[in-house]
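Single chain ahead, by itself, as structure tokens, in the form predicted on its own.
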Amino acid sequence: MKMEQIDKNWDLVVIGGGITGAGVLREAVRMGLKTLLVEKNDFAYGTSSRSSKLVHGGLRYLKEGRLHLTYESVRQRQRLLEEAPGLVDEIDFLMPVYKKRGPGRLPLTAGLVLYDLMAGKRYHSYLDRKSFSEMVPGIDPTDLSGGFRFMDAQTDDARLVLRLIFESIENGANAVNYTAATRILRNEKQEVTGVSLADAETGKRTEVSAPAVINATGAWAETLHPVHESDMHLRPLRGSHLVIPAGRLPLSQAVTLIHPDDGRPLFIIPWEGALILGTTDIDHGKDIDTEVTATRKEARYMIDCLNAYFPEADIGLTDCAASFAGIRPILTNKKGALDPSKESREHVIWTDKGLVTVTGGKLTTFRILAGDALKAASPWLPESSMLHLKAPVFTENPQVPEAGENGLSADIWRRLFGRYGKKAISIAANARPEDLVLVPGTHTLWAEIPVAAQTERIRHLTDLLLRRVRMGMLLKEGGRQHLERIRELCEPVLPWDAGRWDEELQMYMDYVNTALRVPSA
């Protein structure tokens, strides 16, 4: 969308195109406010297509105390769960007990006890040596008592804020990508008026007037807002993933680790047709406008911890077919940081005269972060305008088709659905039917590329292949021997001449053997 196409009169802005800053958008729309979001990048271009792709009520809070914050992350994911299937499933864990590392069974038992009482429901089991082994072919057996089973949930970040996004959109509001808020506008009384805006590529600017605005940029807030408690500050952490190949470890289920030098837990688990190993958590260190890359120590630190689990598979990072990083926003205390891995994931809030400043949290609780943005602002609101938290996320989904309509089976059906919704129809049924079936090594159908391209605003390639669907952090160079096949899909309905198309391609592999190169010696 031009510069000049954005309405100029708001009730309020939305800064950020993040998780936040989506469920923020969706509940604002529900309230019946005329409502803008802006994103200097692509929508979910941080953190929010970077993370580990868990709906989880985050065990190792128990250990921490955080009690209220397991509860809150448990009952919003078991919501997640009913509202949005095929978009967040259950994905079982398998967590292995040694007599010699990590958590004996008694402290496992308990905490898994009390995960499950605020699910409101028996999740886990205990599973003797040989049940255990059989269901984590090449677990290392050297004092393995056996493990736990328990569930947690897995989505596609990135499309879950897209969908939240475009759901918006359909019921009145406006996103646009590539936009940056430059400047928060205020009157004599140093009250919020609007927001100047420009296009982060172009340069073209604007200026659009609201009386309240969410400021949902996560690491980056205090650019736009510093904190007001002059000892505290945000604090970016780092945390990066390795992608391996399926075919490298037979395993079905995730499995939990806990790392043999640190006693951090890390996971291995299925995604998309892969599987991700991580998660580190270290203080970032570098400028947070510079692209968040894994370093290769903590590359080294997570195979390491792989290998101590599964020494007979000896994977290398040669292996990995990509790595990437995210950043998570924390609020701490200058004075005295703790380690990063005990920091807390509350979310904070606070507000300066029409602006509302949110940041922190995790993924799993993104209504609860937007419900409390806009009560902070409900002052400078309609008074008209209530919140519908209750209500499910999203819009209904029409009945699932039959399995093997369209040669589609129930699962990809319901994929399809639980990414785009209604639109999964139309997918389908306007597809050639080569275009039908699954790109090699990832989850995700041909005909769901030209489609996003169309109608998903991309304005890049590394948008359509990155956060679109997410083949390019899948498979090893991005998917390089398949680039020549959606340029053919893609060239009837994106406007790029023959140029166009070979600067993109070229942008697109420069970013894949940068940001998301497997570090090595």
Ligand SMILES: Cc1cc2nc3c(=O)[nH]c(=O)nc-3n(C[C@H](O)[C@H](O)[C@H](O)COP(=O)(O)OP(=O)(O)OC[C@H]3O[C@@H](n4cnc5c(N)ncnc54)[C@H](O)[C@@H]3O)c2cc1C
Second form
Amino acid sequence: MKMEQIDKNWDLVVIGGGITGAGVLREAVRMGLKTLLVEKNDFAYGTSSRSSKLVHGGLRYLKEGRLHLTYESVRQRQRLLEEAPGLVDEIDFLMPVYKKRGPGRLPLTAGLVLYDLMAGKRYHSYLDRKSFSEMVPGIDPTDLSGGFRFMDAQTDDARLVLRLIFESIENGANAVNYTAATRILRNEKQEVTGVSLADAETGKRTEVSAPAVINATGAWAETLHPVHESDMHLRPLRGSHLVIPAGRLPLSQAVTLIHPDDGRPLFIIPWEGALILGTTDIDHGKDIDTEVTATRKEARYMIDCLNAYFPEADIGLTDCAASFAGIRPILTNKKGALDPSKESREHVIWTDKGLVTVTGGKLTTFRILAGDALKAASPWLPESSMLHLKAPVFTENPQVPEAGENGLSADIWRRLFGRYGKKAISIAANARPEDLVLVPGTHTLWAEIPVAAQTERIRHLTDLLLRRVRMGMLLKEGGRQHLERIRELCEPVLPWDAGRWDEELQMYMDYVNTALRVPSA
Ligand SMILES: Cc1cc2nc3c(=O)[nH]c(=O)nc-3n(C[C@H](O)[C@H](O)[C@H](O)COP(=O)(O)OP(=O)(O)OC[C@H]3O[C@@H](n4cnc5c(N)ncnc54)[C@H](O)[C@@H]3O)c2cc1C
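And the form predicted together with this ligand, for comparison with the form predicted on its own?
Okay, now the whole complex, with that chain kicking things off.
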């Protein structure tokens, strides 16, 4: 969308198009507020497309005594499982118990009982050594006593953001990507009056008016609104992941691994046709404006942990398809001596005369962040606007078609509805039969790609292949062998000439070979 097409007057401007901004936008629209969201890169470009993709309570937070955060997260997980099928779905977790490594059966039982109590449902069970080994083929049997099975949930983080944004647009909001908020405008009493915006690529500028602005820029929050308490600041912590082709390790459930070197929990999680191994938790120590990437040391740390549990598989960095990394903003004391994994994951809010900053928290708790931010902004919002936090997160989907319709299985229909809402029907109806099959190595239908290209506000090929569909991070070399077919599918719906296509393809491959490269591979 061009700068001059953006309306000038709004009740609320939301800055940042990650999960926090998207969640605020969704709730603001439900409140009847005329709301604009601006994102300086692509929607979900930041941490919200680089998470572990779990919608979870976080068992490890229990161990740290963070009962409140775990409870709120478990309750949100349960709601999202109910309200967003096909986008937030259950995933089984398995956790081995060894005689001489990791936590023993007793403390784990206590934690899992509490976890189930919070969910109001018993999910966990204990498996003996034989049953556990059968469920986790290749797990190191030395001193294995057995293990636990419990439930959590997973999502496609970027698609969760996108569905919130596109449903908000359908309900009257506007959301523009590649548009940076460069300055908060204020009157002589220092009250917020609007925001200066600039197209992140052309530099074209405009100003919009609004009495309230919510700054949901995650790790960048202090760029627009420094923390008011002088001894506090945002500490950017980096978390990295490796993507392993599914064929390399036959896992159909997620497995929790305790790192033999430092006792930190890591996960290996089946996701969208691949396995994700993560994560690290270290001080980023670099400029947050340069692309965040995994280092060789992090990659080795993760792969060593995997090999400690699956020695026979002997997975090396060259087996990995990609790596990706994101930043967690943590509000901390300037001295910042705490172990990164011990820093609080609770969200924080600070306000200043119409400007509300909300940061931290989790993907899982986005509705709590949205509600708290909007409550903090309420003095500057129209009096009649009311929060409806009990409403289902998405509008209800029409009846899911019978399995077999268009040759698609019930699971594929469910996934399509979860990710695209009612647009799922037109994706299937308008597709050629040969496009209603999966891109090899992923759970994406070819038919999704041109529809996303045409209708989901992409500016670049990277937006399409990394965030509308996720093949860029799932496949070796970003799925280079499929680019010709993708071009053929998208040429009719994108206004790009041959020169632009060449540029976009080059830009995409450059990104894949730098930002998503497996260190040292
Ligand atoms: C490695 C890792 C794994 C994680 N795994 C999980 C998990 O499995 N489950 C879970 O619940 N949580 C997880 N989290 C936490 C979760 O991912 C984050 O809390 C969440 O994504 C933060 O979302 P956000 O919208 O606040 O920030 P972001 O997603 O970073 O969004 C902020 C956006 O603001 C934009 N922006 C910045 N400045 C401007 C500006 N001036 N103008 C316009 N836009 C601007 C940025 O481009 C960015 O897109 C994880 C975090 C990390 C780091």
